[in-house]
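Taking the form predicted alone, here's one chain by itself in structure tokens.
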Amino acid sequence: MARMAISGAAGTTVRIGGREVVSFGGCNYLGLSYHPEVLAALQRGLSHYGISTSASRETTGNTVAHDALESAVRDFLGVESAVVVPDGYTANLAAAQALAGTHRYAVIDARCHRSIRESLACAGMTVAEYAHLDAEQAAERVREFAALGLVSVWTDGVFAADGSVAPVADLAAACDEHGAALIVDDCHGLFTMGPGGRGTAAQAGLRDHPSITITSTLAKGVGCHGGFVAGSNMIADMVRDRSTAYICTTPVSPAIACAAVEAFGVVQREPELVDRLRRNADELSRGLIRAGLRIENHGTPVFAFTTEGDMRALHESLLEHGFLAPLIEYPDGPAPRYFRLSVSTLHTRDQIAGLCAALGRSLRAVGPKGALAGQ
């Protein structure tokens, strides 16, 4: 679909052609970037450091702000150390150009973001895919080249598409057995998944497993702006000293830093943020089945489906009853086009039922009952 051009949003809402709608669409997931105490930290920080550093990190763009930051990213997961760069797409970046010097041979999940694949490239590794989600065939492909040289496997923990979780459990056990190094793009598992919102790596009881480096971002569950690269001391010394991605930026706004570092401080006073959104994934979980659809509930925030039906004629039907159910073509989606819908902390129950009980009658009225995008 054309991209929508929206006029405003608060909260769960957005306004589009004069209309204000409830929006089950985007990655806001614990409702950040609209929480009190993270804007009155951006507005402090605006007053004090201005816009931006104008200059790299390296030369005179650093600021303490960004340190905190780095301090916040690596007290929250429970690393040895954090890089901040400017958004999530550098921090695969950083972490591939940090890691080509050693790790020639990468081994990536067929659906992984973009991001990380057009990363490898430019990094200059020679790339392996294994089919989505399949540790057993990954191990295979890791093997191959373990006999070849370092190897490094990358996988998205969450995937943003559908809300498909991947099996970072058996992916550190592969690399472990071959001395492989294990890269999460945790963009859509931080603040989502695993105790108190730590990560799809802390899901699977590897929170602080050695060999396993996260990369992120700042804009989606943090609610801000940004991305990082954490893991050991080694990893982010290689992202300082080799990577481009991170030596010749501008780093993220420092007032932007200073909303980030309050973020992660929220959500660690307030852990019921994390378990209202995993309350309401389960609510429209259920809601969406209701309605007549053959969901996977993941345990993400995630929903993704398509429709024998005119795809089209029901995302109007939905936003003629007020709801933004978004109707998407994205890179390596389950479908050319599907409808991902995800949920936040800040939906309430009634914006729930109401999505639910519009999107049941949408289906009677435009066609067949809809399918898991990808069955």
Ligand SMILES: Cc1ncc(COP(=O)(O)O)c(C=O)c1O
Contents of the next structure:
Amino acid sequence: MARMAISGAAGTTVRIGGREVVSFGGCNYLGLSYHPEVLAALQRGLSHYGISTSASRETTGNTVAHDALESAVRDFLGVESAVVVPDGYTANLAAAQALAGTHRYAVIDARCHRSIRESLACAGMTVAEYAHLDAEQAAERVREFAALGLVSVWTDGVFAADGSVAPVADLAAACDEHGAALIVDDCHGLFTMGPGGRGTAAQAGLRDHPSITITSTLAKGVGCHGGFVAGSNMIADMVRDRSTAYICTTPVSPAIACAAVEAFGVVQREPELVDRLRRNADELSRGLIRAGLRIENHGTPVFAFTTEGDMRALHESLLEHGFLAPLIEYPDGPAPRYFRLSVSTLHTRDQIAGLCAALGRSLRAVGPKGALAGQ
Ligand SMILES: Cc1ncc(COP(=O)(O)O)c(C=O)c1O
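I would like to compare: after the form predicted alone, may I see the structure of the form predicted in complex with this ligand?
First the chain shown before, then all remaining chains and molecules of the complex.
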């Protein structure tokens, strides 16, 4: 599919091909990349540090801003320690490299993010899959591997493609039974799920569970850039000691680290941002169903669907109505090609209602109604 180029973005609108449309794409769930206090912190960081540390954190590239960001992540998630890395992909690679010395076996959700799958391959682990969200099958795989050696289980917290949510409590129980480590990639759960946006593990009541490690990006809910591995002191030390993805890379810009620290402050000072996101997600879910689509509401801001009619024509028709509803081809989604809608805190009720009305009209004009993606 042709890649589109966005020539400007502000809040909920983007410019594409010279026209401004309301976007229901991307993952800037709380709109924090536009938040005035986050932007001000970025400017301060830029004047203070410049753009880049131009060196690894383990040589001359560590700053007070990076240390402050690690403290902010640690305190927010209620874990012992956090290590900031260049991005979310690297976070999974760093965690895999850290564990590979001891944990030879890995069990993964069949639809986990590609960065998990590739990282485990890169770290040389023996990998087995379980069916998407099937904690019972995951437990079987863990039991089989546990007879051979140490095991780690990997899942997305919230799955990027369709917003489905991992059964973290059941996976943690299976891991605890067999002394396995559980790694939750919470790129889409951080700042969207759990009390105050503390993530999918917190939502499952496992905020400071000792055998859970959280990996995440800082580019989605946090609205900045970068990533981290967070959990026990032991896993953090292992990342610092063993993970070349951390040791041999230039960290996220210190200015962005300043912005991200501020974002963690904002989400705690303004918890209503997370509440409003949830209200908007419910509103969009109801509107999509009223428009005739069969979608599932997972309690997340992400919705996926396919239609039996011409999906490209539907996409174009929505653009003509002034709405970007991304039609994407992305690995490990529920279908080879599907609509992936996301809503943010910043969307107004009018924008949500406008999209749903346009969808209803476009579906009538273009063809048959939507099906749940993947069914
Ligand atoms: C579940 C998941 N993990 C990891 C990543 C990678 O994060 P980043 O874009 O910060 O490298 C993404 C982002 O696309 C993601 O959705």
